[in-house]
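First, one chain by itself: the form predicted on its own, in structure tokens.
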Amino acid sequence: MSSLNSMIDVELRNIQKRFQQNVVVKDFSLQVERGEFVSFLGPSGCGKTTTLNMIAGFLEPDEGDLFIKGKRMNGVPPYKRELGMVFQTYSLFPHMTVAENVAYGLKLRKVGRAEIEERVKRVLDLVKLPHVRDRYPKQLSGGQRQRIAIARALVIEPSLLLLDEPLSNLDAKLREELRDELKRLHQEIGVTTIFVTHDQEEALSLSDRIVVLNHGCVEQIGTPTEIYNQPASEFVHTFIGKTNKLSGRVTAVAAGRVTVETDGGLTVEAGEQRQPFVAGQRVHVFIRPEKIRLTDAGRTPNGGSGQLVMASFLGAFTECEVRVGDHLLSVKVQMVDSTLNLNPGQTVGCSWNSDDVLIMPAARDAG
């Protein structure tokens, strides 16, 4: 697709960064719908905000192109990308009240004074926050900070909104709060969006699509979906959630099925994978820890027997460890689907899905 079709918000082309010798961003490219919600995943260090500081025009990309509305935008400084932006730290200036700090951006752009208070109070009704338009930061909680520091960025009306890790300093019930509240107004005025986060479960349960990134490079573009269930590498599907991580070799493949033979004793039985594997290849195999069942004690068709060597209850599931072989697996229990004792000690089969088996190649054979 090209930069000029009307349908997309952001384009980066080969987007490359440098600091002194070190390249902290490689060959990024990227296009962002009209109306999307766009998450860069990845842990510190990965590229992520440099990113995101490209876009917003604070730092210049060192080779690639920037596109913002099919306009180029390398060199052209952040007041006139229209963009809004929130960052981790609130910036909010502590001598105004909140609805002064809100109606900054619109004095700056000289909107006339009636459209300023109309547009204000709109704002913070679309944050649930009519009345603390006249507290100043310091009388508001952290939770309160945050939305008006979105409100701040959403009143100047941006065709782009950034945020970079906008959720990381508070508690995490207020977190869960804040991501709800972001995914509503999301759902309600509908501007492009681009976030900056860390944490997996805040990129899965806001985006249209995760960008995973590491050491500075794409490691998959896609809907959270995919990048849980069809990781494009092992380090995606180790970032993203937990997961049960055995090392083996494939003793068959036969009629779209991979067998592994696990270096702690357990035959696996997998099924149709993204890629094709041979007899005698080097491999590790991945289940997630929900897909495991716990069931009585005796074989299971596709897992093994073991002992359940820790139980740790969760309110709605109960995450235990169990030795099969001489594998510790991780097992997530949903409460309500089990009816089993689950008491340290005992012994307790595991069982899963062939379909829910991901096999990737050892480091030395993938080459």
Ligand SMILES: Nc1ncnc2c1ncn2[C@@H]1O[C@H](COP(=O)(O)OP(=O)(O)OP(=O)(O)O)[C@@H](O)[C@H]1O
Second form
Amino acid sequence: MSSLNSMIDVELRNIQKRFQQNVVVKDFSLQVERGEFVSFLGPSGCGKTTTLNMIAGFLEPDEGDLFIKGKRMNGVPPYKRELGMVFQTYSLFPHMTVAENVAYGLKLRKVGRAEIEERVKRVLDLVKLPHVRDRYPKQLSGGQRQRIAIARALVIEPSLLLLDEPLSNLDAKLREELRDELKRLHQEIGVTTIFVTHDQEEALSLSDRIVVLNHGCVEQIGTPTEIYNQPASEFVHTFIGKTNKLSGRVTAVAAGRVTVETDGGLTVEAGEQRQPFVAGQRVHVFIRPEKIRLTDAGRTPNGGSGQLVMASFLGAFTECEVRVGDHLLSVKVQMVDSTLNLNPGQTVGCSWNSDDVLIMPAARDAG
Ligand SMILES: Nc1ncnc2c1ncn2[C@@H]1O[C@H](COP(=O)(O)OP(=O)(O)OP(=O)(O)O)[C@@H](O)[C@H]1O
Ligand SMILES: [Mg+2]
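Now show the form predicted together with the ligand, given that the preceding structure was the form predicted on its own.
Next comes the full complex, this chain leading.
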């Protein structure tokens, strides 16, 4: 991400925030480059909104420094930070029309009437809603309101766009549509964006980089593929998608390979891991459902055979459960060999690549 002539638009240096005696953001450091799309991802209450509000200036950090475009912003009020924000509960003014809502920030900035007219039109075109300009918020659908809230943030041409769960409260299909629209908007105008979400799919599909937060702590900062394929912790791995978790003990470590004997009677070979392991150590083994292949029964090199307990066809893929040893494995199958019947009760083989096996120490508490 970093190159010599890159510009840092936002920098958090060891930011901390307390409410009464509770520390809700701990030692948060991050650099966001110009034009970058960065997501804050984490469960409810982990400190996403609090951090965003500190960047916007609605809250002050108790410790640490905040910079926007190289200028220290501690103590600088929100309206002097030149940023556009979409709040978690979108807050359109109910007594104003769409056009008036969008124009509001420009009026505050004493922009002339003709220019306001022109910019409101342009931004409503951008979110593909020119036809609702004279309606009131209550005459819009939830998704349209979200898009107007985004238009209102964009119209001031902010150098920084802060979005707090702008796609929540929408049904699945609309969420996906708006997600694609946000992606297109970002590609078109290239504004530096910080996007808050608790939805891993949203974060994976939109972001240049993701910051995974847990209890106010940064668990990992990385690109979507790094977060998905090389999680820094058990928390990151389990939060980012469905997975199979098997307990066991390391029986051998050699040449970058770790062998684990699971409590359920499976021998699992794992490829190189981010951290060292020793023989005898208690561990958890993780394998994602989509990394497991179903084959005809018979011994598979890395895996085992078992009984198909359930198979449900979901269109794009089939979700299966297979009892292997004492484990019930979730398997997500996209293409099934035509010779393989997915009938419950049938014996099938499960196998996976050792590189798709993640091992984490069992003793360490993820919280
Ligand atoms: N004004 C406040 N006073 C006291 N505690 C607060 C205040 N605002 C937030 N908190 C607490 O700080 C923690 C972080 O809150 P925050 O709103 O940042 O979470 P979040 O990650 O945005 O969660 P969500 O996904 O539910 O929006 C929570 O435990 C919350 O209860
Ligand atoms: Mg929040």
